[in-house]
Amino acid sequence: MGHDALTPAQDQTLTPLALPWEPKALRRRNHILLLEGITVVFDGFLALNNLNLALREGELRCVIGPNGAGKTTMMDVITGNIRPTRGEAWYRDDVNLLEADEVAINLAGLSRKFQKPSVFESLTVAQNLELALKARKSVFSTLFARLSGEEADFLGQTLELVNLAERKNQLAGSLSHGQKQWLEIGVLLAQKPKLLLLDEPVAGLTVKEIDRTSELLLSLEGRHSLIVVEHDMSFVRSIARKVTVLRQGSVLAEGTMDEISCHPGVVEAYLGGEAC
C-alpha cells in the first residue's frame, strides 16, 4: 500500500497520547509490543491517528471502542497486513513490525485470531491441532511425519486447557460456534506463539460459553500476552486488567475497567449512561 501525505489540516487533528519517557531503546527492552505514532491515511481518511500502545511481556489487554475506532486497523499493522502513513512499531526490540511480512511476523511468535472462526471443518479436532503443531516444518515432513511423545502430550495439554479433549475424535465442522471458537484459539496456541491478538472472541456465544472463554483466556494470562479486542463489556470486565479505549483512531484513555468506566469521555464516546 502506498503512503498517503497527510494535509496540514489532517495533521493539525493529531493528538498524541504520550507514553512514558525512557529512552526508545529501553522502551523497546521493555515491552512486548510497542506502538508509537502509528498514522494510518487510506484516501484521506484517517483510520489511525498517532496512536501509541505499549503491552508488556505476558500481560492481557483488553481494547474497545465504537465501530469505526481503528481496533481492526490497528491489529493490521501489528500482523503486518497493513503498512502506516508514519510510525513505528516493534514486536520484543528486535522486529520491526513495519519492515518484516506477515509470515515473518507469525514465525516470530506472533499470531492472530479473526472474529469469524477458521477450522478445518472437514478434518477433527485433533488433526486441527496437529496440523498447526507441523506447520513449522518441511512438506514432507507436515504429510508423513508422526507427532513425537512430546508433541503428543503439548497436544493433550492443549485439548484440555481448551476444553476439547473429550471431542479431539469429533469433526470440527460439527462443534458449536463456541467450540469452534475455542478450536481455534487451540491452533493457535499449538504454533506456540508469545502473543495473541484476539478478535472478538465470545462474539455469538452462550453465557456458559462466555464463562469458559474467561477462564481459559485468564489461565493464558503471564504464560502468554494478549490483545482481546470484544464489544461485551461484562466479558471485558471478567478478564480485564487494563483496558484501552480507542476512538477515531486515537487512544481516548487506558486503566482499569473501574477507571474507564467513570471516564467521561469514555462514556460519552461509547458506554453511554452517566459518568461515576
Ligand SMILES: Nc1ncnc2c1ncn2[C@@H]1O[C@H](COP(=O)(O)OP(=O)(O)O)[C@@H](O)[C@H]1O
Second form
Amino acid sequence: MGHDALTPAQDQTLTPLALPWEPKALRRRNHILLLEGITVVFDGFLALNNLNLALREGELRCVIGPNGAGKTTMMDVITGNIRPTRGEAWYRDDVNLLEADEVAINLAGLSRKFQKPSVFESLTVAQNLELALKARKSVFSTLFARLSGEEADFLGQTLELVNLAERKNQLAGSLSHGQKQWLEIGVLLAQKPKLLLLDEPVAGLTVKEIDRTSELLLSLEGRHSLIVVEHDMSFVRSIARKVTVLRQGSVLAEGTMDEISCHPGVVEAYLGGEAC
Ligand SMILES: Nc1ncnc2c1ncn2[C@@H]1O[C@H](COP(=O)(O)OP(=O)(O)O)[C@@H](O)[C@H]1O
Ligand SMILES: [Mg+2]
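Moving from the form predicted alone to the form predicted in complex with the ligand:
After this comes the whole thing, all chains and molecules, with the earlier chain placed first.
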C-alpha cells in the first residue's frame, strides 16, 4: 500500500492506552477478549511485540496498520493457529486461547472470516447457510433434510441481514465478489458466534457494496463482538468506534477516529497527511 515504512522522524510511538488497573480475574471477566504482552517471533523477527488488546462484549473494534504490522498474526493467535512465545490471551474468563485448540476456540463462539471468500460455489445461497446451520448442530443429515421452524426463521433473517434474500436460490458461484463476502458473513453468523474476526471484508467491493457492508457490520454491533481489520479508511471511518492502530507488532495508537487522527505517526502512515 506504499505506507509501510515510517521515517525515523515519524517514529514517535504513542504509548498505548494503559489498561485500567484491575485484578487479572476481574479484567478477564470484564472483557470478551484480552491479549496481554503477546509476542510472536518468526526466525528472530518480532511479528508481534508485547501486544495488548482488550475488547468489551458487544464492541466493534477496527484494527488498522501498515502491511506487515501484525494484524493477521494477531488473528492467528486469537484463533489458536499460532502460539506466541510470550503473553496471555483469554476469550471471556474461561478460554485460555494459548492452550485451547482451534476447534474448541471456534465452538466456544469465536468465528473468523479470511480475506478470500470461501463459499460452496455449486450450492445455492440458501443451501450454503443451511449447511452451516446443520454443521453447527453436528447432526449427520443430508442437505435436503428439513430445517426446524426455528432454523428456517433464522435462515430467513440471516438472508435479509446479509442482503441476499432475493438471491437465495441462486448458485453462490454466480454471485458478485461482494455478495460472496456477505454470504460468508452469513455462514459465520449461522455458527452463532459471540466474537467475529473479519480480515479485510471490503477488499475488492464496489462503493455501494462497501456502504451496505458498513450497515451490516453496524447492525451486528452489540449482539456480537467484532474485530474488523481493514485498509479502506473511508470504510473504517464509516463504522469506527474505537480504532487500534498497529505498527511493527505493537499498538501505535488507540482511540476514536478523531483521537488517532491527531497522532503524527498515524497521520503520516495512514491518513495521507490529513490534519486532525
Ligand atoms: N509464517 C511466517 N513466517 C515468517 N514471517 C511471517 C510469517 N507470518 C507473518 N510473518 C511476518 O510477520 C509480519 C507480520 O505479518 P502479518 O501479521 O501478516 O501482517 P499484516 O496482516 O498486518 O499485514 C510480517 O513482516 C510478515 O512478513
Ligand atoms: Mg494481513
